[in-house]
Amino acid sequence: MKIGFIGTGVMGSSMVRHLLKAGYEVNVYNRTKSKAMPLTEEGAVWKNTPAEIAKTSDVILTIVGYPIDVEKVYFEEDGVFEGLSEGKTIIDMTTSTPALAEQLAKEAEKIGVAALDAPVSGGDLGAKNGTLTVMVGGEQAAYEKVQPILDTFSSELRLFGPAGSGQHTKMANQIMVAGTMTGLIEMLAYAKKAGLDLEEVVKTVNGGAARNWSLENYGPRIIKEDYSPGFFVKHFVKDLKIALDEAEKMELNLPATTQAYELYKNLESVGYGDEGTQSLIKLWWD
């Protein structure tokens, strides 16, 4: 079974390495070719367009930046759909809109192609260590067929329902993260103003009912003024926008998530888009 992989950024490159290690033949394409070159030295085969990837592979994985990039990769000239044929499977792992996941599934079905949406969580480290959480939407049969492939880079893999369900689950995840991040940042802003020792506060607060991953991982980094991205502000802004757009469609009011989105949008607008999400503290400290 030949795999095609489109989008060899930080996340994608690590995933390709896990696929190669597991013995899969992998064709790769990336908008910026140079980023895919190290992978070709490790055994991956470069293809010149997404269409070529689709033509020469049985299962096509994509992980790109924004929903607009997903649309381009699949539907534009030389896009994936130009190279697809019956029996193949497409898997979009970009965090994107449930509606686009449904559209991909619908277009794929017309030509006998299976489609899954499978956004991931776990960041660059999770990709590197092969411990990503993969949240899948689509048909059971297609899911079962590609499970061994997704298993090569994930420690938690689950089918949540029909097309779009993977994206919805990822949105739920990001809504939760919006809460832990805003809570953490406002806690640190308060503690500093109150003259408390931040290291002691982080340690003590994390020992009880306020314990969370963001506090454990970003608390110490913020104290050390380390704002390097584990997860980009600009991508979090995109994710929260999708979550809120979906919520609006469902006539669901999410005031705390809306507040988090506004804070992060504000942060992006003052130039922190390419920093890590922990840099939200910059709205208070500078």
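Between two forms, the rigid core is defined as the largest C-alpha subset superposing within 1.5 Å. Because the structure is a prediction, the values reported are computed rather than measured. Numbering follows the first chain given and starts at 1. First, how it differs from the form predicted alone.
The chain behaves as two rigid parts between these two forms, and the smaller of them turns through 10 degrees against the larger.
What would the structure be for the form predicted alone, rather than the form predicted together with another copy of the chain?
What follows is just the one chain, with no partners and no other molecules.
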């Protein structure tokens, strides 16, 4: 089975490496070609357009930046849908909108193609270690068919329902992450102001009831002043906006998530959109 992979950024490049290691033939495409070239040296095959990826692959995975990027990759000239044929499977792993996931599924169904929305959580470390959490929406048969592929880079993999369900689950995930990240940042800001040893605080707090993924993975990075993107601020702003838009459609008020969105939007506006989400501390420490 040949895999097509579109989007070889921070997450995608590591995911491709796991697929290659598992023995799959992988075709790759990225808007910036240079980012995909290291993968071709490791065995992946470069294709010039998303349409070429779709023509030469049985299962096509995409993980790009924004919903508008998903639309371009699939629907524009030389896009994925130009190269698809009956019996293939598309899996969009971008964190996008449930409505767009449903649209992809409907368009795919017209030509006999299976479609899954399968956003991931776990950041750059999860991608590198092959321990991503994958939240899937779509048909059971399509999910079972590609499960071995998704298993190559995930430790938690689950189908939640029809098209769009994976994206809704990712929104729930991002709402939770917003809470843990703002908690982490305010905890460190408080501890520093109180004159405490930050390394000892992180170790101690992480051993008690406040233990969480953000604290464990981003606390040490902040102390080292490492703001490299495991997950971009600009993408988190996008995700929280989607979550709040979906909540509004459901007439659900999320005040804590709204506050987190405003904080990250502020951080992006002062020039930190391309840094990691842990750079939120700069609103206090800078």
